[in-house]
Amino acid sequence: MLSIEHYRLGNGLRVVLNEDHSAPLVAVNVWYHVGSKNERRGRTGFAHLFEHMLFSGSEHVGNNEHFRYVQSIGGVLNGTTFFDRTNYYEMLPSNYLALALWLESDRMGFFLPALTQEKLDIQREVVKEERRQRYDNVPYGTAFERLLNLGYDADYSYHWPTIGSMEDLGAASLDDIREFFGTWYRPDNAVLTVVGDFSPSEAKELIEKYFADIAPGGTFPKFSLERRPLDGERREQFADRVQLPRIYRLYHLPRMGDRDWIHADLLSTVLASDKASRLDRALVHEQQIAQDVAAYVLPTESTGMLLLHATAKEGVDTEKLEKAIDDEIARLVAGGITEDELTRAKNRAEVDFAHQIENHDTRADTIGMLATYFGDPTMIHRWLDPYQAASAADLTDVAARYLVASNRATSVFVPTEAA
């Protein structure tokens, strides 16, 4: 059982401490409850832009000095952005805990005084180049973006990816940045998690010293997070500079942590996780019509999604591949999940979760997620319980109700010359 202590500062900052002296290291992780979900149409990409902006310096820390401070003592650091959150983390020798806390507090409380047009212009171009390299100029790079555009209505804030659009990034102004920061990057919208080799009393003193005087914000903007049901399958065919056709599907699910989401997570292992899974065995090895196949659920807070993709072998048309996928899902629904498949899926979930919590940095991230999305970091002790309680019938039921044409968006990539 992990030692978990959690409390709030007077300004609303949630703090979670996990003391662990197994190594002379400490992980500091800050989750801000803001992601691309909290953006508006015409102003997309702000959350991811901020992931970069907060490394460009604050009132007492120079541009990129955050990296220099941490890396000079052998530590590692970074930040990530997703639909529902942005996080920043450091992993460093435990005697430098004060350094990590000071750095995180300075950019939480003193970012705006150091903001300049030059910094915004530089980071905007960095993000644009990242979009070119990861999305626009790589094979199948826009597939996820296209699925989101298909699967969610234009006014629903999962409609766009975290990277945002080139047009919106180009339109971002200093006033936009100041407003976004003031609205979301504040102690009462954050979780600070500390994991590792530290004294709780000393950590609390340092947290009080560096964070307690940062002022909370006002009210939060309202967002409608109720997804409207699809009006039947939404699909497209997209000609791109790819060598082989590939099918992408998005099936809608309830939000992360919901009973059906957990059963769908297990189901994705049964469908396509390794050579023993249903689709891999049928499409890749037996029928030999696919190069590869994958299925997985995303850890999204407001609504869930199961993603599936399969790459056709050369000479195989996408209609044949799609029919084979649908036939295998129908066979699973009609015949059910075997107990061996269920056991294998549960074992995989247990192994994956063990990897998440075995290291200080990934454990801190998991704790931050549970505290942010569910308000309870002690869920880390119970997270696997509903997985272990799932039955074969539960997984079959989820497949029957959610893996249907009326609940999916499909994007089919074909080589340009074959379009």
Contents of the next structure:
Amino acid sequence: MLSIEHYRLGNGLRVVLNEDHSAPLVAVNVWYHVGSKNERRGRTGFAHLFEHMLFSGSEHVGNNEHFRYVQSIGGVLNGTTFFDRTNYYEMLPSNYLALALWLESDRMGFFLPALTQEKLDIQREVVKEERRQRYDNVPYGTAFERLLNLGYDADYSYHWPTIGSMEDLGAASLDDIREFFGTWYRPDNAVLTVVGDFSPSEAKELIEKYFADIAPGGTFPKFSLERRPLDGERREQFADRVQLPRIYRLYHLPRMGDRDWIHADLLSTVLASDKASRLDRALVHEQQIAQDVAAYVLPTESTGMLLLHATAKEGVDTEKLEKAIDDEIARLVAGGITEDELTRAKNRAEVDFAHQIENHDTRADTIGMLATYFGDPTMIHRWLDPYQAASAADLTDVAARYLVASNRATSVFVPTEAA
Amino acid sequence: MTDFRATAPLPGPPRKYQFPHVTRRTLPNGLRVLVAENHTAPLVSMRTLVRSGADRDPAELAGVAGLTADLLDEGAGSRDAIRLAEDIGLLGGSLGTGADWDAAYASIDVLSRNARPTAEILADVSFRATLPEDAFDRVRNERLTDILQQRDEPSAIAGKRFASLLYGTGVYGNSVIGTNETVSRITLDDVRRYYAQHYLPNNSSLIVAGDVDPDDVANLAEKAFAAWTRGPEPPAPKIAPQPFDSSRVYIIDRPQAVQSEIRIGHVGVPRSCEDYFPLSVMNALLGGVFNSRINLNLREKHGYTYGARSAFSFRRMAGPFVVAAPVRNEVTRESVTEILAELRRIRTGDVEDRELDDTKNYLMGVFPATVQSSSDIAGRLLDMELYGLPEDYFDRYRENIGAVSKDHIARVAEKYIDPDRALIVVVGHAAQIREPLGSLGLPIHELDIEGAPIA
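Instead of the form predicted on its own shown above, give the structure for the form predicted together with the partner chain, please.
Once more the chain from above appears, this time first in line as the rest of the complex follows.
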């Protein structure tokens, strides 16, 4: 059993400590409870652009020096942005714990004095290149963006992906940065997780020293997301420079952690994972009408989604492929799943989770997620319980209720000349 | 402002790191067995390493090593493909197979309580693969479809054209997956012949890392793998790189491109190169890590790219040295100029103490962070076996990196980096980048994405 200690500083910062001396490493991870869902219209992509800015220095740390401090002692570091959260992390030789806390506290409390227009302009260009590299210049690169556009109403902020639009990235100003920082980047909106080779009493002293004097913010702005259920399937066909058609689907689910979400997670393994999974076996192995097929749920806090995609073989028509997918889902709902299928799906969940908490850095991230989304980092001990408790009927029940046409958005990518 | 924030805090005393103890033995059939204990999670990683990869592909059958590896999980021993997947799933494992230039692999990561039955399945996959006919047709078709899909992927196109211009049609000149032409030509007999010639215990190693007891593993390996029979060692392959006497530019036209995929480089060195350590430090400083010169220049100074990197592909024979950067169309020429300037500058010996220290400290310090999981440890043992590294390699790694000096950097840069005889490949929108690239004053050729000249 992992030793998990958690407490709150006077300014509201939540702290989680997981002592583990198996390697001379320490992972420091900060989750801010802000993501692209908190962006306003006309500023999509802003939370992620902001994440880049937090690597460009703070009052006592020069531009690019954050990377240099960490890398020059053999540390690794990065940050990521998603709908509901932004995380920043470093993993270092454990005798450098104080360095990581100094760096993270400086950007939490003393970021604005170092902000310049030039830094913003450079990072804006870098993020635009990120968009080109990962979305615009690769086949199917805009599929997720298209699905979100289709699957969520324009007033629901999962309507756009974290990368945002080129136009909105261009519009971001220094004032936007200052406002966003003041609103969301504050100790009472963050979880600091430390995992690894440290002495808890020393760690607590250091955390107090570096973080306790950072002021909390005022009241949080009113922010609520009200998702309307789909009132029928939403579909589009999109002509892109691709060799083969691909079907993308997004099914609405309850939020991560909900019983139905967990059952849908297991169901996605039964549907598409290894060669023996339903869709792989039927579409790729037996009928040979698909090049590949995938199904998975995303770890999202505000609402849940199951994504499914399948690439048609050359000459295979997408209607035939869609029908084959729906036939398999119908067969599963009507005939149920076997105990062996359920056991394999549970095994995979167990192994995936064991891998996720095997390393200090990914364990710290998992703890930060549980503390942020569920308010309880000790859920790490119980995360698999609802998975183990699931029955075959639970999975077919979720398939019957959620994997229906009226609950999905479908985007069909076809080669340009076929449009 | 309080004083303690003004400067970075000092470190405490370093704590010692020790790479896990490795137990080695060789079975009577020549199979080497390596076991490393790691009890941090109830998992075990088991891998068969076959020391033949796509470098053994006959040129006209490029892709046969990869196709053979792809077929390993399509049936083995008494199980067909579905049964294999089902049984591994019931053990809480996942099976992966594949090949790269130097080797083929079969690996299973599994709950450690199921190590024994897993070893038996891995043995089946390693030397009792059934390579069935119906699976062959399907899997070959899947590879041909992969090749077709790569026509849309700018980084795949850049990699293929770069390799082919550097190494011709022989070893390292194709991609591991092969071409439409060569894969179409491969028959099931070719695959079965490849399997028989190369999947031999005396050409292989079994690597086990994780929550296991070394004696138990030795016993079960002996049982499961003893029936694998020896064969003659396959002959060593050769490469035939195309020497260049001056730099040249190849534009691969992709009219829909919103970025140029740039590749700049030349033939590098084999993994066995005596200058491996100074080269590793030199490359890390030049373009191997985030805070390297090329990335800081192109990304953080100019905002041309999301990321630029340089790398030596240390393979059994001399793989390429290449700088890779995707940049927006408008700054293609500027990016090429900056990269060439960095390649020239590193050769002059202009290296600051601080950047050398930072780089060495990074390489020495980061090692424990890269070998946390059993799967990571298995990967390191695999390198050791594949490249014949000494048993104390990981224990002496820090010392070897620590010994690299500024003089070494200058010497290896001058010896192994050659910006005046570089191959420059740019996959991008030719109409937009042709003229700017012309101002480099280098000969320019234009090709289509399959490498055919455009008149």
